[in-house]
Amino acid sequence: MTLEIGIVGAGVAGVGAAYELREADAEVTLLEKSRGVGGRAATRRRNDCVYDHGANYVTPDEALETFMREIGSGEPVEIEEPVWTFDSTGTIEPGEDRDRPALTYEDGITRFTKDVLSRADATLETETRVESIGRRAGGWRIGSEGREYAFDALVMTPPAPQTAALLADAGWDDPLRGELVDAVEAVPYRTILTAVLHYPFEIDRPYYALVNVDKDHEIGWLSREECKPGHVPAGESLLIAQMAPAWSLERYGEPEETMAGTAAELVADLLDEPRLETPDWTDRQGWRHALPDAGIDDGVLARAEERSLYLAGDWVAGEGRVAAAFENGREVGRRLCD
C-alpha cells in the first residue's frame, strides 16, 4: 500500500526528509507557507548583488561535502577568508583555523535546498499555511485555508515555538500531546535581526567575518558578502550584520531605515570606519525564531513516532547549523522508510 506522508515546512530539514523518501512506496507532499524553499538558508538578489541573509554557509563533514558536489546543478564555492572574533569592547582578534570548508553557491545558499528537492520525488505546495492539525483514524489531517489534507504519517519541521503552538491546539486526544508540547516549548530560541548594508566602495579586511565571542555586544555576527565568489560586483562591499538577540528583540518592530541606520553606526564603530555609517542602500530581515540553543528529549520523540508523528530540524538536533538540520531531516526520512 502506498503511504501518504506530509511534511510541514520546506526548509533544509523538510527537503532532507523528502530526499530520503524518494525511493519509498509513498506519496510525499511538502507544505510550505512561503513562496520559496530553504527556510533560513535564504538568498536575495538586488542591484546585481546576491546575498545570504540568514544562514551564511554550510560547513559540511566529508560525506556531506561529497553529497553537495554530486547532487546539484551548481558547484559549491568556498569562502577562503577566515572568521575572526571580537569581544564586548570591540577588540578584534584572529580566530581559529577552519578545519572544514565553508561552502555556498554563486547564486546563493538557497541553491542547496533547490538541488536536493529536485532529486526528491515529492510534491511541493508553496504559500500553504498550516492552520490546524488533528488525529484521524490511522494517521493525521492538516487544515489549511479551507482545504484539508489526509496523511498516514506527518513530519513537523517548523521552528519549535511554531510546532508547539500547532500541537497545543491539535485535535489529538492523547496524554502524549501535553508532554510533547511541554518538551517542544522548552527549546530556547534566539531572535535575530539581519541588517544588509551596501557600499559603493571596497572594504579591505583580512577576514570574511567577525563573530562576537562573549555575547555581550550589540552585533553578534558581521560578514563580508564580497568574499563569496559571484555575490558582489568588483569595487563594492555588502555587509551582513546579524544583531544580538537582546538588541533584536528591542527593535524588532522598527522600520528598516531606522534599524539599519542604527546597525550601520554600530558597524562603523566596530570596524573603526566612519564612512560605513552611511550605506547607499540597505535591506532588513527579522528572524523571530532564528537559532535554537538546545535540543529536545529523544524519549518523547520516539513515543510520538509510534503515533506516526515525526519532528525534524536544527532544534531537534540541538544545533543551529544548516548541516545539522539537513542531516536530522535525512535521519527522520530513513526511519520513515524503515
Ligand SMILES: Cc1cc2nc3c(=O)[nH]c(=O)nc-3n(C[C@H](O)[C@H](O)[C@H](O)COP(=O)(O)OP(=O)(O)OC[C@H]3O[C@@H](n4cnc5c(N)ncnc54)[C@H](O)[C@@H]3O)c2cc1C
The other form holds:
Amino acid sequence: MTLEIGIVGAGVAGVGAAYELREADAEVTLLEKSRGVGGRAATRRRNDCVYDHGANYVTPDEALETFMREIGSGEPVEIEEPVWTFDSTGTIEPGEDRDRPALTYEDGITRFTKDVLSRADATLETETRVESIGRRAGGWRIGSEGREYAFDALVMTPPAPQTAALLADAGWDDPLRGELVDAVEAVPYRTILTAVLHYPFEIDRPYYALVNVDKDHEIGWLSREECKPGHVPAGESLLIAQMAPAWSLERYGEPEETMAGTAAELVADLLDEPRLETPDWTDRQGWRHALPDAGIDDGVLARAEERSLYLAGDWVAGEGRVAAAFENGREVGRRLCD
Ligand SMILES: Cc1cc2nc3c(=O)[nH]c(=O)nc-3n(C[C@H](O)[C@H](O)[C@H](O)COP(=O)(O)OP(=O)(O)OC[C@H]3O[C@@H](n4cnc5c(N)ncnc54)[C@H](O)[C@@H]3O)c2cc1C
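Having seen the form predicted on its own, could you give me the form predicted in complex with this ligand?
Starting with the chain above, the whole complex follows.
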C-alpha cells in the first residue's frame, strides 16, 4: 500500500526527510508557507548582490561535505577569511576559527535545499500555510486556506513555537497532545533582527566576520558578504549585521529605515569607520524564532511517532545549525521508511 506522507515546512529538515523517503513506497507532499524553500537557510538577490540573510554558511562533517558536492548542480564555495571576535567594549581580536569548512554557494545558501529537493521524489506546494491539523482514522488531516489534505503520517518541521500553536489547537483527542504541547512550548528561542547594509565601496579588513563573545554588545554578528565568491560585485561591500536578542526584541516592530539606520551607526562605531553610517541601500529581516537554545525532551517524541506524528528540525536536534537540522530531518525520514 502506498503511504501518503505530509511534511509541513520545506526548510532543510523538511527536505532532509523527503530525501530519505525518495525510494519508499510513499507519496510525499511538502507544504511550505513561503514562496520559496530553505526556511532560515535563506538567500536574497538585489542590485547584482546575492546575500544569505539567515544562516551564513554550513559547517558540514566529511560525510555531509561529500554529499553536498555530489548532489548539486552548483559546487559549494568556501569562505577562506577567518572569523574574529569582539567584546562589549568594541575590542576586536583574532579569534579561534572553529567553524571549518564554512560553505555556501555562489548563488546563495538556498542552493543546498534546492539541490536536496531536486533529488527527492516529492510534490512541493509553496505559499501553502498550514492552518490546522487534526486526527482522522488511521492518520492526519491538514487544513490550509479552505483546502483539506489527508495523510497517513505527518512530519512537522516549523520552529517549536509555531509547531506548538498548531498542536495546541489540533483536533486530536488524546492525553498525549497536552504533554506534547508542553514539551514543544518549553523549547527556548532567541530573536534576531538582521540588518543588511550595502556600500558602493570596498571595506578592507583581514576577516570575514566578527562575533561578539561576551554577548553584551548590541551587535551579535557582523559579516562581509563579499568574502563569498559570486555574492557582491567588485568595488562594493555588503555587511550582514545580526543584532543581539535583547536589542532585536526591543526594535522588532521598527520600520526598516529606522532599524537599519541605527544598526549602521553601531557598525560604523564598532569598525571605527564613520562613512559606514550611511549605506546606499539597506534591507531587513526579522527572525522571531531565530535559534533554539535547547532541544526537546525526546521521550514524548517516540510516543507521538507511535501515532504516526513526527517532529523534526534544529529544535529537535537541540542545535541551531543547518547541518544538525538536516541530519535530524534525514533521521526522521529513515524512521518513516522503517
Ligand atoms: C540569523 C540566523 C543566522 C544563522 N546562522 C547560521 C549559520 O551560520 N550556520 C548554521 O549552520 N546555522 C545557522 N542558523 C540556523 C539555521 O538557519 C537553522 O538551524 C536551520 O536552517 C533550521 O532548519 P529547519 O528546517 O529546522 O527550520 P526552518 O528553516 O525554520 O524551516 C521550517 C519551515 O517551515 C515553514 N513553516 C512554518 N510554519 C509553517 C506553516 N504553518 N505552514 C507551512 N510551512 C510553515 C517555514 O516557512 C520554513 O520554511 C542561523 C539562523 C538564523 C535565523
